[in-house]
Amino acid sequence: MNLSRRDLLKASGIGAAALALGGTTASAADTTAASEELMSAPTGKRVLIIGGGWGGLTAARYIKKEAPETEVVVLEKRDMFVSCPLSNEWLAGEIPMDFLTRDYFTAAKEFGYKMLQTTVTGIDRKTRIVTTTTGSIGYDYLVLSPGIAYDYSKWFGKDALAAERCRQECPPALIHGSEHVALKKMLEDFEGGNFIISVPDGAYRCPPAPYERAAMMAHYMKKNGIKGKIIILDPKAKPAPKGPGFLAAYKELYPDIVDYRPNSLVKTVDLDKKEVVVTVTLADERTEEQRIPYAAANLMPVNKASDIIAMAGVSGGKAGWGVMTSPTFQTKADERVFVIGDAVGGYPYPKSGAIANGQGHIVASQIASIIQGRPTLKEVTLPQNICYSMVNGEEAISIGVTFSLMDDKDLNGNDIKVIKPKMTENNTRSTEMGKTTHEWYKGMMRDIFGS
């Protein structure tokens, strides 16, 4: 897909930067183009969903199923699916890029759902209108799954610039696309020395993923007789989720090429240098500064949500995930906005496929009762998870969680509800688990697309 140099400074975030250095604003085609209407007014209910990714298209397909009379549209930038749950695979050149990519269209025919390609720009909720870089849509529900952004302030202050060269020399992949891409390419050309990987700090999209991804690049340089180091910088004090699994993973399998680095958070880091700058905390609690030269990096900033949903004013924190009315998906600034996937806030669900996938899912009844005058869902339905990692081309280990409700105080004594999580970890890695790893994606795959 071709982007243009405005789309390209907005996606990066410096589009302020270009302007003040003398770029344009819109033109007049782009705000003819945005008022435009995408699509008449339908006879029934519309929902609009914007994003597609493992819980948008689940909830595009489900609400279809269960109030056939809706008109479903989904609105999303790229033009084709690609997952990021088993690219650590990919990367490491076991599995080809076809077993992680499908069409958006096959899956929309067969559902009888709409499938737009296009940028959102603006959401009044008041006027239920959303508008995009082609036209602006009504909606009667609107679900946001857009996933995640990055905030590379911590790292460079406001300097944008700075943050997209980082981007791009040291890709995060954690939005596919591009960045997996590149990340791959210097996997492949990697000559030895410091291959540095940073876990992101506070939540983030696909938790075991730098684990996992880890491992599976140690897995290819073993292979390939490549002689360097795969440093782990983590700001936590192990690794989390399936800790146990993967550090036995790293001291058996590669004992010679994986550094993991614990305590290990990254301020800063030095492009021309192309050094990474990290705070240790030590034993004792004193902290030290260090700098670690890397001849490749592949650097995980902060995860926030993405723009849409401080777009749609449903947002909160200082990451701006989505706040919702517990423990449904419905946000609490409006009844009519929903929000799943990586965007969700306040909850303690993993940022993962299988949580999107059983978000939409549950958001799909909810607006299908909403829609038909049913009564809504009597028992709150809580979504649960399983996660699997590869370690290597053959083993993997798992995780598998549940949610409930629970009863609890709050801070004034009052009676309330929580979720919580319960966690059963499989860390004993084995051949079987990867088959299953496998055979898991393939039932999500069935589930979202059909084939």
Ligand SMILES: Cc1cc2nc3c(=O)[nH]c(=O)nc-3n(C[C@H](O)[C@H](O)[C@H](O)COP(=O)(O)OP(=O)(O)OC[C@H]3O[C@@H](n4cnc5c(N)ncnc54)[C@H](O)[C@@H]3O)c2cc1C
Contents of the next structure:
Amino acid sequence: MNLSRRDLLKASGIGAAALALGGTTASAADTTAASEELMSAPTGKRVLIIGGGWGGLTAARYIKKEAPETEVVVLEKRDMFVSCPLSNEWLAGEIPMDFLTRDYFTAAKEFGYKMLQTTVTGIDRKTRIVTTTTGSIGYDYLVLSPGIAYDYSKWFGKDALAAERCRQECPPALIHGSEHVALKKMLEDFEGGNFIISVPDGAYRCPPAPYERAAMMAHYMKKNGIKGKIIILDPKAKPAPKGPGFLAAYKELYPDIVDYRPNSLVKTVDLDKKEVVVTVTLADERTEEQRIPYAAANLMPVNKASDIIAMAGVSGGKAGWGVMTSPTFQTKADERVFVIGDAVGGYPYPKSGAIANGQGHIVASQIASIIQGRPTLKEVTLPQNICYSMVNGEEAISIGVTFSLMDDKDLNGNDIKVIKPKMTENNTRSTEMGKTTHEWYKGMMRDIFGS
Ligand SMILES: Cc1cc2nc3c(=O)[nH]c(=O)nc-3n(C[C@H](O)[C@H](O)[C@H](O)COP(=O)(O)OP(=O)(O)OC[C@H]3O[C@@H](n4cnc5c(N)ncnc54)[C@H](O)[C@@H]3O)c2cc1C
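Now show me the form predicted together with the ligand; what you just gave was the form predicted on its own.
Every chain and every other molecule in the complex is listed next, the one we just looked at coming first.
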């Protein structure tokens, strides 16, 4: 480590002992010095991955596989992996929590990457040092897969307390953890009245998730004889994706329970009165304001990128999604920094675990090629999406999306390549599809965790 880097660490209050793992380099010459001085300094390059979820853990496994000489370190704030996919089935009591959880240690040991439980608080791309709540660590390449965050400002302005109250009282459950557990308790304690589910406005994590959740909660209510309504407030004109399949399931399986309301945008929430204030766009384009009372609610606000993306200075737009050079997921701002998963912006990729996993593979190949001095992938395979939604305890519907690079023209008539999606929906629910849902999930878990 050179002096300037040591000085930097001193200035930030982090001594050598607190520095659990040394980064390699801010220049080629630094690499040797860094290895000499730090306890666990890598002999080769180090790839740091922020976020041990669907994207980050895939990248970790496959970078290590393709470039075993590389030190791969995952920084993750949580102690345990909990899957969001299939969590709606768990919510309805159809599968146990064990199905959704994995420990972080077994896969790290088996595949040879390091897992550090810590929260990232700063990223300095100039010095290539990431600061966390437990110390700092350098990198040669940085992969960001930190997922989403909530933006409550449209409902509560700058009132952070109201936003937090809403998150706790009407848990959105788009981020794994307490919100899911709280929502399940609310469903189990629900004795009737309105249970409101609001679909987020704009791009959000797992587009079919709110519709699947409504179906699975209705399934639970039907099974347990709970009299009450699930009101879905959707800013869109119809559910998407898999709209026909969801609407058929609501009508045929839960006619007395699910009340789907299109063109209904949540304006704010009156937490004291337990009322959701909604702007409804009518058929003649006029809008009207409605106040809908709730006994319980699952309110999903606007999604934005995790603040890790802004911390790294690689974000763009209001929602702060990462800005990349597609199709390699290298950021436009820094060729050593890659963004994958739900934090990706600007491309027609849905925010899904399947896509995050596919992007993890692509970035792993890309980084391994760079490290090993092989030609980098100019035209990589694009990630593909397959997504199943359960509508009761047995049956599911599905959507597959393939992406391809197509020729197009920009506004000035110049030739460009754009990524275009092609969707294939299967809206006929079936038990076969229900079984495939579980097979898909187990396959994903094997790919990420080995079992
Ligand atoms: C109800 C529901 C159902 C879903 N169903 C499906 C489905 O059927 N199929 C499908 O493909 N997808 C589904 N998804 C979507 C899927 O869960 C996400 O798309 C996927 O998790 C995105 O992966 P990611 O790596 O971007 O983020 P995540 O998996 O969320 O991982 C991000 C990680 O980063 C960590 N992190 C964040 N900030 C920090 C920090 N400062 N320091 C350290 N660590 C940090 C987080 O703790 C987290 O573990 C579903 C989502 C929901 C909510």
